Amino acid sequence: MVDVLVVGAGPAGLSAAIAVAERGKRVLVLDQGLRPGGQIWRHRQLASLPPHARAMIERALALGVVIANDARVVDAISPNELVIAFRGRIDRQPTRALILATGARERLLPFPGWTLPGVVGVGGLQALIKSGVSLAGARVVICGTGPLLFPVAATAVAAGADLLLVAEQASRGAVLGFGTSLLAKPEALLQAAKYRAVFRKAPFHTGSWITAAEGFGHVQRAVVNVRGKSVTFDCDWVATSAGLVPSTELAQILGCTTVDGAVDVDDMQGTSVGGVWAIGECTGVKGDLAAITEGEIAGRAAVGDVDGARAGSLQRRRNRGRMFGRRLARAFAAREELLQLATDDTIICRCEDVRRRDVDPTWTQRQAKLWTRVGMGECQGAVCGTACTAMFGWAANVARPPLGAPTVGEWGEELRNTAP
């Protein structure tokens, strides 16, 4: 039994764990990654992290925070007991309080050729580079949306890539408007300028998006709508996405209310389920600084430090983060053209090989599952579910256990442990 169980070791989860440990309580952090830091701080060596990220991880460890990496939540018996897949076996972890920091994932919208090897998510490309994949001499096209484009483009160039294009689907006006809103945060604008300086040789176009990927066995060409003109680029990699989507599956299984695809929380980061708090991108995409603040609020609240959680400075900082998230969503909302890219022959569910012609947009999500198995493959709709919600207006997939596709061997270990 621990006092607080935190799911997710990104900035939000680490911040919450530190707040709990500083108040003398026992905290355990679970994370799917091989090292703490989440997707944003994915790294091979601690020394490779930015100073503030390294300092946070070192602070957590110095306080005695226990971080279990390579651990996945597969079910929730109750808010006080989760079922965990941990390095080849299934265990149950009891807790007095639960904090969800499950983050977000990329939204990929289907287009012809998007399933070709070499076509990856924008964040996926960054993760591959950080995992050691070489891009030396590789021709790369990046087409997506939002502030993530700049650091990924800079990372690709630093890794030796020949970056041919960075395309932002939002309009020039939307991008400029968002940039103007950051005038009160000059450090953010300076960071963006530094990233742009790294990939200065590559053209950056707004109002532009990929329309098709072509190749035999691997992507060889990207067809991009560059400000109304179709341009083809010979390339080795294409990175694309239509923004981020909060990961709410565990929250749904616990019975937490979601609003507009994100976990609904109060001013203390509490969910609709008693004893469960939610923080970071699963409550809405708003960046790591806001996530860190939410983590501190939830960590304090989870151990009974209500006055600390209600501190005016924390609340104001968190509210500014929420405002930033709303501006982000408005500026980089996926344009209608992206929802119309799939042709009849385009695969929309990779796990079950379901093509666009196989589904009727007038169906419900449940009908589509029953008649085509869309969303019923190994990823359980993590990719196609969000795409179909955007394209057809279907309700989001209803999360059901087990999460994360545990292996037969892991379940077998659990059965042996619980057999009479």
Contents of the next structure:
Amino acid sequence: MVDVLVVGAGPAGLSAAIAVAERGKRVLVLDQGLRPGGQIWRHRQLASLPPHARAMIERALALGVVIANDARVVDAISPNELVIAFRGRIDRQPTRALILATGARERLLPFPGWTLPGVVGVGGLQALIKSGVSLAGARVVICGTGPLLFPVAATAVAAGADLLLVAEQASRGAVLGFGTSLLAKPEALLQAAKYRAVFRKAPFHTGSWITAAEGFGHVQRAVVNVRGKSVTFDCDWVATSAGLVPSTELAQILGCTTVDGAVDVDDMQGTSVGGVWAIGECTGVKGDLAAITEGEIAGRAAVGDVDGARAGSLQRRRNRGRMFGRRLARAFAAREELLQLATDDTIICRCEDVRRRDVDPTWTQRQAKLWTRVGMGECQGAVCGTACTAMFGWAANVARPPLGAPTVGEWGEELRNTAP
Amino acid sequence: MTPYVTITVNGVPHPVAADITLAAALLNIGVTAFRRDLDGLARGPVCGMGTCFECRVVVDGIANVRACLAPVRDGMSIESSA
Ligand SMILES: Cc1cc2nc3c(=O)[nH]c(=O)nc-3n(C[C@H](O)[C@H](O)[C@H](O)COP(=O)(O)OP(=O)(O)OC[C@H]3O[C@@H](n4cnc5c(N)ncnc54)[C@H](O)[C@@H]3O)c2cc1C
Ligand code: FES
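Switching from the form predicted alone: structure of the form predicted together with the partner chain?
Entire complex below, previous chain first.
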């Protein structure tokens, strides 16, 4: 039994774990990634991380926080007991309190050719490079939205890519408006300028988005609407997405209320379920700084330091983070055109090969599942469910255990463990 | 010097950096088809973080292993689609 179990070792989860450990309680952090740090601090070597990120991981370890990587939470029996796949085995972990810090994933919208190998997410490209993919000499086109474009473009260039284009789907006005709102956060603008300097040779266009990928067996060309003109780029990689969406599957299994696709939390980061707190991007996309603040609040609250969690400075910082998140969502909302790129023949559900023509937008999500198996494949609708919600207004996919399809070997282990 | 491990991909041994994911190793080797769809068309990694399931390969006889979540290990044997 631990005092607090944290799911997710990103900025949010690490910050919460530190707050718990500083108060003398036992905390275990689980993450399905290979190293701590979550999406933004994904790394192969600790030394490659920015100093503040490295300091946070080192501080957690120095305080005795146990971080189990390659550990996937596949089910929740109750807020006090989770089922975990760890190195090919299934185990149960009891806990007094639970903090969810499961982060966000990308909103991937279907367009002709999006299933070709070499077409990846924007964060997807970032994750693959940080996991060791070499881009030396590869021609890359990036079409996405929001602040994530800048670090990814810079990482791609640093990894040796020949970056042909960075396209932002939001309008110039929206981007300028967002930039102006950042004047109060000069360090963010400075960071953006540093990234831009790294990818200075590549053109950056607002109001531009991918319309098709073409190729045989691998992407060979990207067709991009560049400010109203269709331009074709010969390329080896296309990185594209329409922003981030909170990962709420585990929260849903626990019965936590979600609002607009994000886990609903109160001022203490408490969810609608007693004993369960939620922090970071699973409660709404708002970046790493907000995630760290929310972690501090939840870590304190989960061990009963209510006054600490209520501290005015923390609460104000968190509220500013929430406002920043709302500004992000407004400025970089996916434009209507992106929702209509799929043609009749375009695959919508990548796992079950369901095409656009096979589904009728007037159906409900349930009917579509019954009649076409859309969302019934391995990813459990993580990709197509999110897309169909955006395109057709269908209700969000309802998460069901086991999360992340354990392999046969793992289930064998669970059966053995629970046999009388 | 980066330490290396040897993985076998569809019967052929390849030296790969020891601290990368299996997805990165396969992409660096030049594997494009991690799996194939119902029409036999190639699919490869998309999200890089375990959500899309497009990077599934067979590792040491175990199906449905997400290459983007798997570390490379010396002696690992992988079957992909091509
Ligand atoms: C692919 C991707 C790349 C990104 N790259 C950048 C970047 O380079 N720069 C930037 O500023 N922002 C980036 N972002 C935005 C990023 O989400 C935030 O900046 C920040 O990482 C959010 O912190 P967090 O702690 O809320 O979530 P995350 O950092 O996403 O951490 C959540 C963690 O929870 C784990 N997890 C989720 N579900 C489970 C489960 N069932 N079992 C076990 N573990 C689980 C995940 O493995 C993950 O490590 C990226 C986002 C994505 C999706
Ligand atoms: S690349 Fe998406 S699950 Fe591995």
